[in-house]
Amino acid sequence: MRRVLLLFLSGVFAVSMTGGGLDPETEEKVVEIGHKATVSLLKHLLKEVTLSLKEKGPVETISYCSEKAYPITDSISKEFGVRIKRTSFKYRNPKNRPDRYEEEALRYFEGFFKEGKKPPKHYVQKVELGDKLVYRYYFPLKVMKLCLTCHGVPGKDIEEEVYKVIKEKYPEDKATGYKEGDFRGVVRVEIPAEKLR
């Protein structure tokens, strides 16, 4: 399990990128907090999904994911004093639809995957939301073999019964048709400016 997570976290990333002209000290703090929160989230989610697939099978895991992923995310957000979100252009749950800043980060990473290049390990933004200043750390996600059970090609990777449940639960689902190694989306960690002081 630990080996799978380490491969997942280290297999695709080499350099960093910052959007918005941050000073090096601030960027370092943002990256440190963002990366720790992301690793914690992915470790928990991967463990839960792997266990659920093994014990309950893919049909039950669809419901399990929709019920358990948000509480886990909220718990880790609270632990780190941040707001975490998983987002993608091909989202399954409308709650995960990207905002314009997230779209910028998604387009940035997507370009590397389309060109067959190794994507950067993160992207950082300084964002003003009304009168509030926040920093956003983004971590790119790629599709692992495990993901294809529910996110692969219907009729090939996704069993008919599983696909039926997905369409019932998420009628506007966009999150299928992937192959192993594709760009899936990002984990976004939003950090309040006051947390960096």
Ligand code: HEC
Second form
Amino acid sequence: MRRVLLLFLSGVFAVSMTGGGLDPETEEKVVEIGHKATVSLLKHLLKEVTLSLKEKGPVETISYCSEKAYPITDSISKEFGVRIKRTSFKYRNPKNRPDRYEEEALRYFEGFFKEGKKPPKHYVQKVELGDKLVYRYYFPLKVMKLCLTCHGVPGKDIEEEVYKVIKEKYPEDKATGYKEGDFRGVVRVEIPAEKLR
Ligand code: HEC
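Got the form predicted on its own; could you also share the form predicted in complex with heme C?
Let us now look at the entire complex, which starts with that chain.
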């Protein structure tokens, strides 16, 4: 398990990125909280998905992804006092569609993947949502072999029976056709400004 997580988190080292005029002290706090919350989420999800794939198979694991992943995300959000979301240009669940700030972060990382360069380990934003000031931390997600079971090429990586269930649940699914190493999307951690004071 630890090896899988290390693999997953590797390939995302390199420079960090400051967005929209954050002072270094604030950025450091945003990155610290964002990274901790992200690692906690990915650890949980990877562990559960790996175990479920092994013990119950891909069809059963789809319901894990659609039903159990949200309560886990919510409880980790609560624990850290943040709001966590996973988002992608090629989303499976329309609920995970990116907003315009998230699109900016996705485009930022996508640029590195398109040029075959190592992506930075995170992207940080200061965003005004109505009268609320929040900070956002983004962590890029890379496709691992394990992910192809449900996000690879239908008929090749995704078994027919599995693809049928995915299509029934998500008729407008965009999240297939990936190869190992592709950019899948981001984990977004939104931190209220009050929390950093
Ligand atoms: C057993 C099938 C399965 C596996 C394996 C799987 N996923 Fe998914 N994934 C799903 C399903 C189903 C959803 C939609 C969940 C929902 O309803 O929000 C999803 C959603 C996502 C999302 C949220 C954005 C969206 O498309 O809605 C991301 C990001 C994601 N997966 C990344 C990954 C990564 C990275 C891996 C490998 C580590 C992976 N997935 C492995 C089935 C799977």
